[in-house]
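The chain below stands alone and is given as structure tokens, in the form predicted alone.
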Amino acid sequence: MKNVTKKKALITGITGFAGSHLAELLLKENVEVHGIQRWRSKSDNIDDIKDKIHLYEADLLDAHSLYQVVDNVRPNYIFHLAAQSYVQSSWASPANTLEVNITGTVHLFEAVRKTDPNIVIQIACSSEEYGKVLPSELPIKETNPLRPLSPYAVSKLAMDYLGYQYFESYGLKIIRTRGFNHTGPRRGDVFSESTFARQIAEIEKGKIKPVVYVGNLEAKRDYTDVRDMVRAYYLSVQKCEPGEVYNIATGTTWKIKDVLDILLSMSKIKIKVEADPTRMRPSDVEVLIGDASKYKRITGWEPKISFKKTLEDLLNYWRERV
């Protein structure tokens, strides 16, 4: 007998760091998973789970694509993590990240409309929104003024006003959430953390001098475990109110200089370390701490995974991938 009540999930960006991380925590919650990947899009994050998930080939870019999964799918929840996700990569292309993230979630906000207002939408909007921040708005609630400091934060800024204002004009289901900086296994090597551990496992096997490159070391980062952020994610569906906006963030702190010093400190080999003027941002957000608690309060929700376990298991997947 078919079994009725399990529910089904659709995720853009399946394939990517978080998404691969939430397919498999769904697929331990017995909901049955669907997936959106571009076309000729190349990734093994989910080749583990790929006979356990349902897959399309759709684009953000492309509306009817989307609009056929969605009605095809007919899912309870989406969890909108597509994205040109990179703050640097915004700097080298600012129309194509804009393009991406407000066009592509129009797009989707759309299929959702013609499909099914009832759908649950989480979407993924980010720290980097609030920008410049003012050593008296610490740490940073939800109703912090936004002042982007970044291409990449504008587009989010855009999808994260797109959210409320199709809840607002639609009654489209739409939950946002304001995650924090978020790390761990399969994170791309663009990012700072991933880049010095991916450095440092070359290192090891003897493939560059022991050297690691280093951009700002002064930046102030609230780093949650991946694993813990897709459960907020879940919890997100389930608990929060739609056209709502929700921090998700640990509220302690690390400096990048600490979280490469305890990298460091798990590699036996002595290393140099070096500043590398490419690494370096035409500007720089110093802070980001967040309050979550106005989503803890709703959902229960506490990280359970600590930031040293964390680097540790990233830097393992280091040392198998290089």
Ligand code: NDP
Contents of the next structure:
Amino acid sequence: MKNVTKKKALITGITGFAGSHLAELLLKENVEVHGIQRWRSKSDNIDDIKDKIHLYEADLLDAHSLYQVVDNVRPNYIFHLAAQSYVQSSWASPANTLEVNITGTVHLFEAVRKTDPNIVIQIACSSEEYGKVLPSELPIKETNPLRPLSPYAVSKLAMDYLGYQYFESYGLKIIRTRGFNHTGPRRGDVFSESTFARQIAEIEKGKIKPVVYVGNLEAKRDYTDVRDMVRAYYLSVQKCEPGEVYNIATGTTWKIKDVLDILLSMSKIKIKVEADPTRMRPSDVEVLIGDASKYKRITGWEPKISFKKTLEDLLNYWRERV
Ligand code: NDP
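Got the form predicted alone; any chance of the form predicted in complex with the ligand too?
Now the complete complex, all chains and molecules, led by this one.
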């Protein structure tokens, strides 16, 4: 039998929603999984796999802690998912969002530059960078102008371009993926589909009155199942070109109202829907639909999990937790 050396991956944000799913996928793919976590992380997302992975305490805002981990692990791949990832919080804490997502990324790139520039790094950029998109520009290609509409989007745009600059200036093997929305089990309950699912699960258990509170239901989003998304991240470090940017999306959209209706149809209880003005953003991106043909051509990736199944798994996730 051929003796194949096991590849090593380091995941920033391993305790997060996507990071925990990615860790599970990599373990199945026989990759050695390393991850950084903050001492104060309250996440239970990786409880089931803790004994199969290697964890290190580090913070994006502490350059030395990142350098030590990268130097110690010397991974083949880094998946950079750690971030202040919530658009809504970026309105309340714009400076913190910029600091974690931009300065934190610089710390990571510097750690790689000083240790091993051959490490392939995937950075989780976002469709939010496109921001204001004209109807004539849909579906969105990588070449579309970036017109960010939130501090979060600006922070991701800066991270994206830092990836480009570190590739051009130092030859770092950075692959920039612009993921469109992804969801599924473990999705933070600050995100609309997850807060709907959580509220429905709580109503079913009789914990709250039968009313779901909602924000903007008119926005349209291109949802990928998180398990399809992390499979795309893994393919990206194997097949994509450093320095390049790739949309990852399904190419179909769902109105937030449709998402709510599907979730409501999965419950036997009669539930009222009420608007909650605190859930509205100062400016919201109306439609995000991605053209992932560049990425698909190179990797052969196609989403496999239907959106209905994604929502069902998300609702069942909350039913087991509330
Ligand atoms: P989560 O919010 O679930 O996870 C964020 C992770 O980052 C957590 O593990 C968190 O750790 C960690 N983190 C935050 N701040 C720091 C810090 N200062 N130092 C070290 N770690 C830190 O996000 P998702 O999993 O949803 O998203 C993953 C990435 O993908 C993010 O970069 C996000 O911006 C991007 N993205 C997500 C999309 C989506 O729809 N989900 C769409 C496009 C891009 P802790 O447990 O300690 O809080």
